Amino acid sequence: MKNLRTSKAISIAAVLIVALIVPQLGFNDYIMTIFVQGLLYSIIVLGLNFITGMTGQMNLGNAAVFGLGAYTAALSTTKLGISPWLAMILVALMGWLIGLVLGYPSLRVKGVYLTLTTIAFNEIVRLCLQNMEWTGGVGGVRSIPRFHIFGFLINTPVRNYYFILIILVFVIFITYRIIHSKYGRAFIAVRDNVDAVETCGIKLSRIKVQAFTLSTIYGAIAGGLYASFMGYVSPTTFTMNLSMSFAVMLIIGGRCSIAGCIIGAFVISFAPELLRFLGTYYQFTYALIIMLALIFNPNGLVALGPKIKHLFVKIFHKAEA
């Protein structure tokens, strides 16, 4: 166990070396700004993971809480004239609005019925905020101010970078308690045996609300770190493909893993990067390569970790006989 542990911790710290020292790399500000998009995408991923990971449920609306928390911040800062910072508190306050309204009708439908009450409310969100006269219509909102920290201003994507990833650090530590507590592990029992679950005496409606509530606060306060990282929000950006690419990246990278959310996060936001040589052909490569990781590594890209170890070992014990 306490071998485990070391291990554990020698890797979660090479990991921190790494994501510290991706900046200084000579990397332009081009895929810089998709290194930050993979970090806020990895916070919307983590709560993904909370619903439809841990307690079994299909969320397809994930771009529409990305996107209102998005709206928020922009519409906050720019209209109320109110900080960057504040705005995040109503930003909290709207992911945890679009838990309960979402939350509750999970409690009377479920399966594809959910799944089609979720893709339903993102369209509904995608068309209001294109439509609305007051949140800019298809022009979106631009001019969205930045984040200052003691009179440092974070308006470069290096800058922005560093500030996500220590974000990000602390989503990672707030989710890993999650997880780990009884919350947690009722959240599994939900997805495992949901009979059992009442027979244990907990109440079903609230866990239900709860992962939904979770899962739409890191939606909408990652949108908020977006709108002020890029500066301007459009409803095109919120459509239901980047729902879609949501719950590709948990499954690619693994449910129920915080490291697998991660790793989805990253692969999905560098696909387009590392498939551009196939040019047309780009859709049709990403599709199959989706597929067959699905069909032979169902459990995704972080169950590789053990595989790939216990290979190494083995190789090494045959050299060593």
The other form holds:
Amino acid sequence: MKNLRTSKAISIAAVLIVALIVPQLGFNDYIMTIFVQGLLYSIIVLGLNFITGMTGQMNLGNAAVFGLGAYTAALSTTKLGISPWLAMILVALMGWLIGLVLGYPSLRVKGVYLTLTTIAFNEIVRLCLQNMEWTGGVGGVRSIPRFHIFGFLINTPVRNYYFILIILVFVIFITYRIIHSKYGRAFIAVRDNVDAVETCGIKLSRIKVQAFTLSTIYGAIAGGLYASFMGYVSPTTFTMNLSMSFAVMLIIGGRCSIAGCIIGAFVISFAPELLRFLGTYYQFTYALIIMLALIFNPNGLVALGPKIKHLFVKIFHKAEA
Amino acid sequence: MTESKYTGSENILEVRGLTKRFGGLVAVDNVDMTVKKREIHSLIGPNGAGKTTTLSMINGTLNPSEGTILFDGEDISARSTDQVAKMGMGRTFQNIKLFSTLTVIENIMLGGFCNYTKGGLLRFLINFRESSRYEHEMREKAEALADFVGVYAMKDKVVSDLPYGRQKMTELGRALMLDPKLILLDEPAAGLNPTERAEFIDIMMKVYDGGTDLMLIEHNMDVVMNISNMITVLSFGRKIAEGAPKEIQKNPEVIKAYLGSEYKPVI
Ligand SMILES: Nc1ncnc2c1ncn2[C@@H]1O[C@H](COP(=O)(O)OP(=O)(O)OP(=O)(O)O)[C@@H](O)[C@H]1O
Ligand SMILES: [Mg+2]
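Could you output the structure for the form predicted in complex with the partner chain, given that the previous block was the form predicted on its own?
After this comes the whole thing, all chains and molecules, with the earlier chain placed first.
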């Protein structure tokens, strides 16, 4: 037990050191931008984990939540002229509001129907953002101000990387506490045996909406950070395809695991780069890999670790014999 | 210890004119039943008699089509399951309903969800010391209960890896986490081997002696006749008899509808 804890602490420290070194490795701005994207998507996937990973309800509307967060920040800073920091409070409130407004009606629909409802939500939001005048239409919103922190202007990909990394660490800390609390256990209870939840004195509708609201707050906050990082937002970003990618990140990485969510977010963010050499075969190969991964490794990349370890032990024993 | 740990009405449960219709089928038909405090009350009857349906209406899982339910003197006919649970009514299920991917101790801890809390999720996140103290207390209590129901040695195992009998014990442990005034047990001895059954009865009696009243559905007549003070017999949704075990054993209608022949205790 003690051993396990030390080895866990060592791996966390190692990952953190690597994360701190990454910007010093001389990657160009384009690659650094993808790293920042990975950090932002990690926040979203950690949120999605509450609703899809833990309570087991597939949600394909997260790109819209991400978008609403981004537009809240974009419009409040450019039109109302408030600071990006203050805008983040509005963004979090927006996430909370989406959770309540969408969460309670979604209690009435289950399974596939809920998934379809979230898809519809995604499309409605995207179309509204695209067609309304005050959201800037297809052109979106430009010249979104950057964050100021201790006199630093967060205006380069490297600075954004460190800034969002710090926020991600904070988000991970909160997520860890929730997952390992009675709330986290109750979320999983909803997925495992919904009939028994209320006999434990847990109000089912409340716990479901809580999971839902957490995911929308995370999504909106990632959106708000995204807006200031990019400097502009455009409605074409927040498509159903992006929502699907978030779900793929969660499942490929590993549900109910913080490490899994983050691994998934980075792997899928970098997939287009890593598979670029395939040219026109990219989409096909990407889909095939995901399909095979889901069939042969349904518990995600985090589940590979113990599997590989097991394999090594086996080979080692054979070699000894 | 024969005093109930709670005061209030002299009946822990009163059911009046309880009826449940599923479409055209009347699963429970105008049933009256009173469970006195400090009593172990059994509900028996042939398959499909409406026993589980009755239990589900009592704890709020199903809405009664008609009738009223008083729990410790309070009308709970329209309350939801979580509200009824918070008032101190525990329940176990005929086909075990555990949270399969969680560990034994996590399952038991969840039973006390509403007891170890103040405010909501936000307060939990902000107030570190309070939330870790609650978590700690909850775990301690769950560990004591795991020990009590005989699953302490496997408390950190995933619950679906446990043998059937241990799963049943875990489910009872989870219900006890509520500090219930009354526990509804749906066929607690079904599927247990004789040793496990004896152990389960022993634990149930300890729970009862601790001040919790029990109501159980059971097909095993040794269990029913040995531990209950009062028996209600249902058949096709109707109450056909009620009384002490000795009377029920001799009741010709019960023999015809359910027992088959007069029950002979094995000594
Ligand atoms: N949700 C439901 N919808 C329709 N019919 C139902 C429903 N639940 C139970 N029934 C029917 O109601 C009747 C009573 O069922 P119930 O489960 O209460 O019986 P029981 O006495 O617990 O039987 P057993 O001893 O087999 O557990 C049965 O005919 C059953 O098919
Ligand atoms: Mg039944």
